[in-house]
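The data below hold one chain only, encoded as structure tokens and taken in the form predicted on its own.
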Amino acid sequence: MRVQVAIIGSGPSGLLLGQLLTNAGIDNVIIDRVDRDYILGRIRAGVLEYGTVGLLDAVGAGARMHREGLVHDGVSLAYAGVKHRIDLKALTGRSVMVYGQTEVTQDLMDLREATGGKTIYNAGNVTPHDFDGRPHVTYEKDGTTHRIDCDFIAGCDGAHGPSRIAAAQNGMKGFERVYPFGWLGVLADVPPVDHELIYANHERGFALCSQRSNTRSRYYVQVGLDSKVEDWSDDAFWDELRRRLPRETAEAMVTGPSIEKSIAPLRSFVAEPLRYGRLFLVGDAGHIVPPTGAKGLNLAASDVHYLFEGLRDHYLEHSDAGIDSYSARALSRIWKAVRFSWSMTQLLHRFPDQGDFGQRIQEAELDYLSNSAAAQTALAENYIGLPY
């Protein structure tokens, strides 16, 4: 097989890039080691920046999002038993959209199928080759090794995929911060406790009240790295969550049986550079952020934006300026989002070694945020997403 762009990974970044290329008349194929149902079974992020919403609209995948998604004009920070609302819309003129990553993926998959895009699922041993010369991707399926020749390879295959492995073997430098805790998350078919997200700082640890719809809620509590899901019954989770929220919020909460429960350790990671000859790292293949800033999926979308611009200009304008600047442009935005996610994580979590001084610094920062329009504007600008 011969295509212009081979995309490894059929998560939202691979699908979004594939659709942008298809709409521009640039031939592409997506290869993934798992099947469609497995990908749609993943429970992931749900807060979309306005830039991500715009990209989904641009490719023609935004109709259901606008029907079923929830526009949020603000977000609340809770500490010392009180909620403080940050009015995103008033401070920036922008809002965010709450719409689950699974739904984004479903919409992009359906659009790809409707527009004739080719996706190869259940491909074993997917490997990029010779990306400094004649790039191609090999994979195994039905007992046979297949080869896809291409002009460029987009690695949209996550933190443990073959694209990052190939980059690591070719001079990649990684920058990492591992946090000493994780998030225990519960998904339940109960109405959200608030119409907007609540981030809570409490002496027992961080908590987040989020949602996927008006009838499905996603809640989290900070736990130690030694915690195990099986040690947490639904009742124990709900009791702990209530303890960390302001009283009126806790009393208003509706609880019910969990339909998914998991623990995610928190870490920050950035790979540099994001380009290796004709191989490009996109999304989680190039960076991981703690979910505190709601940036993971949104950073993947901005990577796609920059890479698509470069590929479009290469094929349609005969210019390689966008390709040559892809890594620098994407990393500039990535590091700002990493900084924001790190600062939100520092602000809202209890660290084992922070001591009394660290606790007072947190309290001072939260008090400053709740009383300073300038500080709230800075938080709001980062939360709704920096411009591309």
Given for the second form:
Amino acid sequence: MRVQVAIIGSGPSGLLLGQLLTNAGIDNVIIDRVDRDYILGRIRAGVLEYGTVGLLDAVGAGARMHREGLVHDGVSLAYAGVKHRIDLKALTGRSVMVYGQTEVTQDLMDLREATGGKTIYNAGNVTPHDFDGRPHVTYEKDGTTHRIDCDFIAGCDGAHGPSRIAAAQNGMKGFERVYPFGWLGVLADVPPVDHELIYANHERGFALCSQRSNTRSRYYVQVGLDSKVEDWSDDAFWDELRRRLPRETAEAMVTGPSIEKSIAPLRSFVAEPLRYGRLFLVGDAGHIVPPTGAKGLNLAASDVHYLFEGLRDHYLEHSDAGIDSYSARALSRIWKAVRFSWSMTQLLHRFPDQGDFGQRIQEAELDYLSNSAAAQTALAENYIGLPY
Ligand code: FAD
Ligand code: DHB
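Right, and the form predicted together with ligand DHB of this protein, after the form predicted on its own?
Below, the chain from earlier opens the complete complex, with every other chain and molecule after it.
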């Protein structure tokens, strides 16, 4: 097979890039190691920046999001038993959209199918080759090795995929911070405790009240790295969550059986550069952020925006300026989101080595935030998403 762009990975970044290319008449194929149902079974992000919403609209995948998604004009920080609302809309003129990554992925998969996009699922041993010369991707399926020749390879295959590995073998520099805790997340068909999200700082650890709809909630609590999902009954989770929230919030909480429960470790990672000849790293393949600022999925979308502009200009305007500047443009925005996610993580979690001094610094920063319009504006500007 020969295509213009071979995309490794059928997560949000691969699907969004594929659709932008298809709509522009640029031939592409997506190759993933698992199948559609497996991908749709992964419960991940829930908050979309206005830029991500705009991109989904631009490719024609926004209709269900606007019908079923929840527009949030504010978000709350809770500490010392009190909730402080940050009015995103009043401070920035923008809102965010609460709509799950699973739904985004499903809408993009449906659109790809409807517009005749090619996808190869259940491909084994997917490998990018010769991206400085004649780029191609090989994979195994049904006992045979297949080869796809292409002009460019988009590595949209997440943190553990073959694109990051290829980059590491070709001079990539990685910048990393590992945090000494994880998030235990629970999804449950119960009404959300608040109409907006609550990020809580508590002496027992961080907690987050999020949601997927008016009848489905997503909650998280900070846990130690040695914590295992099996150690947490539903009752133990709800008890711990309630302890970390302001009293009136805890009392309003409706609980029920969990429909998903998982632990995610927290980590920051950035790969530099994001381009290796004709191979590009996109989304989680190029960077990981701790979930505290809700930036992972949104960064994947902004990478796609920059790479698509470069590929479009290559094919339609005969200019390589956009491809040549992809890595620098994307990294400039990525590092700001990495900084924001790191600072929100720093502000809201209990660190084992925090000490009394660290604790007072956190309290001072939270107090400053709840009383300063300037500090709230800075947080709001980053939360709704920096401009592309
Ligand atoms: P992915 O979604 O990882 O997609 C990569 C695709 O590549 C997958 O379909 C995978 O099957 C495929 N792939 C992998 N290896 C291979 C291979 N060898 N060959 C072929 N294909 C391959 N972000 C938030 O903002 N909020 C959250 O609450 C949040 N929670 C998260 C929880 C977890 C457990 C994880 C892992 C991430 C979470 N994120 C969260 C981050 C967010 O989900 C990611 O940033 C987002 O999925 C990135 O999209 P992507 O398309 O770049 O990568
Ligand atoms: C969700 C996850 C986040 O990391 C976040 O900051 C907000 C919401 C969620 O899964 O709903």
